[in-house]
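Presented below, as structure tokens, is a lone chain in the form predicted on its own.
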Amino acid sequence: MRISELAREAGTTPRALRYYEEQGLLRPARLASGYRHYDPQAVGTVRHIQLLLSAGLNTSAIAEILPCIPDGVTVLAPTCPELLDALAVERARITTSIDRLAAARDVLDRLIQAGPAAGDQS
């Protein structure tokens, strides 16, 4: 399939797919005309990439993880045990970020609940 078809099926943009290719995450074949040609499994690969990006992983980490996802059905079940330590570190980083965001939200909640300061006529 062409890049526009893959983008439509995966719910992304051709620009994002070109970026994934630049980062070594996708490897389309090239037709004689120079057009990219993606096999049907690329849809699943792109969805895995999007999921991993949304989890906060960078593209170099994703490049290491993708070969360890055995099929299009299994989601984030690496078969490469050497990645488990790195994934645990990423998970801890994400947990720390979540905790910081929750603390910031709590501060905002308290400020909102407090309302305007006494004597403030804005």
Second form
Protein chains: 2
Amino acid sequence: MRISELAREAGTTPRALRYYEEQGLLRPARLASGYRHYDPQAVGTVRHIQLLLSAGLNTSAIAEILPCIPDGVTVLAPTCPELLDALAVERARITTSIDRLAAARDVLDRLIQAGPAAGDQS
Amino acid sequence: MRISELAREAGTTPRALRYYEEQGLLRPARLASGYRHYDPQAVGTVRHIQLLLSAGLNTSAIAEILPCIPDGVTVLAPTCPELLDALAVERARITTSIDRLAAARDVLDRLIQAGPAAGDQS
DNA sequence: CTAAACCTTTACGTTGACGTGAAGGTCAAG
DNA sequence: CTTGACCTTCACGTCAACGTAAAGGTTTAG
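Compare with the form predicted on its own: the form predicted in complex with the DNA:
Now the complete complex, all chains and molecules, led by this one.
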């Protein structure tokens, strides 16, 4: 598939896909015309990239992880133990982040709770 | 208290506190010398600011919320219903964000699971 | 054949929450 | 009275993941 089609399928833009390639996250084949050619597995890969990006991982961290998900679905064992350490660090960061988000949501909930009660006639 | 002390208490920097003021989040008094003077309640306020910032709210959104937490602890009912709508929107954003983080953490967990099992002798 | 709709590379622009000097006042201790 | 540790206001720098525009090649439908 071509770049625009992959972008549609994965819910992103051609520019983002070129950026991912520049960062070493994707390695599309090239047609004689110079056009990039992606196989269908790339859809899952791109979705993983977006998910991990939205979780706060940067492209270099994702670049280390992606080889362990070669077809966008299967999960292989990480090669080096250093990667495992890095994974643990990122996992901890995510957990901390979730806790903070939950705490912030609690603050908003208290405000929302206090809100509609104003002038409550019941 | 002065700006450096507040920064220490709240775990941030003087620069950040000046930035918060610039964005209308803090309104410290001024001494004759021109020095900023913060009351102790500011510690709680700053902590709230940091929490909401880390949850992805921007300074203008926080500026609308802060008046409902005047002393850094008490929670008042929001004045206008538009603010309540905005709060609901932010709350939804946070929940979505939490879900994505949890999904990303699951991916990492699967990798970590697959990792130590390699060469497992048990 | 030609025009639309793709694609390519190159390269500068954007965003928000600060970091990091620079140049200069203020204040307590010795 | 001076030195060091504060403080002040500019004002430019940073960072990552793209957005956006420019200048040009490719492909395909009519």
